[in-house]
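One chain is shown next in C-alpha cells, namely the form predicted on its own.
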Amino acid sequence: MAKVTILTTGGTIASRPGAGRMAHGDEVLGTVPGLHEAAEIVHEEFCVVASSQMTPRMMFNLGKRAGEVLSGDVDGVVITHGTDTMEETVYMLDMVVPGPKPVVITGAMRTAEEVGTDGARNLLEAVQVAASPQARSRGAMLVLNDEIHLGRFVAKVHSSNPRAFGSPAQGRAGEVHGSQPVFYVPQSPRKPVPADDIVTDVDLVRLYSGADDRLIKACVAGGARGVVVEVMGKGNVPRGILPGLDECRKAGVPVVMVTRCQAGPVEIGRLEDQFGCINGGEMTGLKARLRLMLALAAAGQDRGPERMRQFFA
C-alpha cells in the first residue's frame, strides 16, 4: 500500500458551524470514509486558517515542508487548502518541491453541513491521485471535481460551483475515475526554482483602457523589488504607462509583463529594449508575481534584465 502524507492548513473543507469554527485536521480526515483503504495515511497539521489569509511566505514554507516530507519514506504528499488562493499556493509548490514525487492540492467549495458537500470526496481522490505511481513526474497538480488540473496552468474559474477551477491554456491534465487516476497529458517533471527564499515586496499592477503610471510609481514610491504588469492582449500597453516603467528601469526595480487575458504569450519586443521589461509567457500575473519573489531571491544582487529573463525562459 502507498504511503501519503497529508499536510492540512484549513479552509473551507476545515470550516464546520458556529462562529467561523474551523476544524483540526484530524476531524477533517475524518470524514472521510475509505481513505485509509487508499493509502497508509500520515496527518500533519502545517496551520488552521482561512485562505484568504494565507502569505507568499506561508505558501513558500509549505512548499519546503513538503519537500522534506517527500524526501523520506512516503509516495506521495496531499494538502488540504482553502479554494480563494489554492492556485497561487500550488504554482509555489511547483516552483519550491523538487523531485518526481506527486505533491497534490485539493479543498471544498462547500462547509461540511451544506447539501452536496464535497470535500470529503475531493480529498479522498486526491489521495488516490498522490498514491498513483502514474502521479510521478507531473509536477504539483490540484484535484477537485473529480479533475486533475496542473499547478503551472490551473486558475479559479468560478467563485462558487464546485466547478471552480479550470485550466484556460491548456485544459484539464486528468480525471479520476472511480477510485483510479486517469492522465490526458504526458509527464512534465517540475523545474524548481533554485531559491532558499522569497523577496515577497513583489506588486500586481493590471492595465485597463486609460491607463497612467500613477500605480506603477506608486509600487516604487511604495518600496517594491519587483513589479508584475498584466498588459493587453500580445503586449499593448497605454502610452501613459510609459514613464512609469522609465522609472522602474532607474531604479533598478524589475517588470516582468504578462498578458491580462486568461491564456496566452506576450510579445513585448520593444519595452524589453526601451525599459528591459521581462517577457512573463504564458502565466497568468498571480502566478507571474510568485515566481519573481522565487527568482530575486535566487538572482542575489545581480538582479539585471539578462539574469531575471533567465528564470522566466
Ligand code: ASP
Second form
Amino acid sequence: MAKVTILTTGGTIASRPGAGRMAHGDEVLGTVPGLHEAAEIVHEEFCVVASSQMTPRMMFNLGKRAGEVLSGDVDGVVITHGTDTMEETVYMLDMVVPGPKPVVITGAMRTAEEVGTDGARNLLEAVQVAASPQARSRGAMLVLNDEIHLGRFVAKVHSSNPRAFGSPAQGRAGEVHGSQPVFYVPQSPRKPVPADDIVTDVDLVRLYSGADDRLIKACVAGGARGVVVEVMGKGNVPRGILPGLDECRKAGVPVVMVTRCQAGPVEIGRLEDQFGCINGGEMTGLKARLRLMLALAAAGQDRGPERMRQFFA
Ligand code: ASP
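Return the form predicted together with the ligand of this protein as a structure block, the form predicted on its own having already been given.
Entire complex below, previous chain first.
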C-alpha cells in the first residue's frame, strides 16, 4: 500500500461554523470514509488558518516541509488548504519541492456541515492521486471536484461553485475516474528554483485604462525589492507608467511583466531594451510574484536584468 503524508493547514475543509471554530487536522481526516483504504496515512498539522492568512513565507516553509517529508519513506504528500490562496501555494510548492514524487493540494468550497459538502471527497481523491505512480513527475497538482490541475496554470475562477478552479492556459491536466487518476497531459518534471530563502517585498500592479505611474512609484517608495506588472494583452502599456518603470530601473528594482489576460505570453522587447523589464512568460501575476520572490533570493546581490531573466526563461 502506498504511503501518503497529509499536511493540514485549515481552510473551509476544516471550518465548522456551527461550532464556531476551525477543526484540527485529525478531525478533518476523520470525516473521510475510505481514506485508510486508499493509502497508509501519516498526518501532520502545519497550521490551522483561513488561507487569506497564509503568507508567502508560510507557503515557502510548507514547501520545504513537504520536500523533507518526501525525502523519506513516503510515496506522496497531500496538503489540505483554503481555496482562496490555493493557486499561490500550489505554485510555490511547484517551485520549491524537488523530486518526482507527487505533491497534491486540495480543499473544499463547502464546509462539512453544509448540504453537498465536498471536502471529504476532495481529500479522498487527492490521496488517491498522491498514491498513484501515474502522478509522478508532474509538478505540484491541485485536485478538486474530480479535476486535476497543474500548479503552474491553475487559478481560482469561481468564488462559490464547487467547480472553483480552472487552468485557462491549457485546461485541466486530468480527472479522477473512480479511484484512479487519468492524465491528459504528458509527465513533465518539476524544475525547482534553487533558493534557500525568499525575498517577500515584491508587489503586484495590474494595469488598467488610463493608468499612470503612481502605483509603481509607490511600490519603490514603499521599499519593494521587485515589482510584477500585469500588462495589457500581449505587452502594451499606457504611456503614463513609463516614468515609473524608469524609476524602478534607476533604483535597481526588477520589473517582471506578464499579461493581465487569463492566459498567453507577452512580447515586451521595447520595454526590455529601454527599462530592463523582464518577460515573465505565460503565467499570472500572482504566480510571477512568488517566482520573483524566489528569484531575488537565489540571485543574491546580482539582481540585474540579465541575471533575473534566467529565472523566467
Ligand atoms: N475561507 C476559505 C479559505 O481559507 C475559503 C475556502 O477554503 O474555500 O480560503
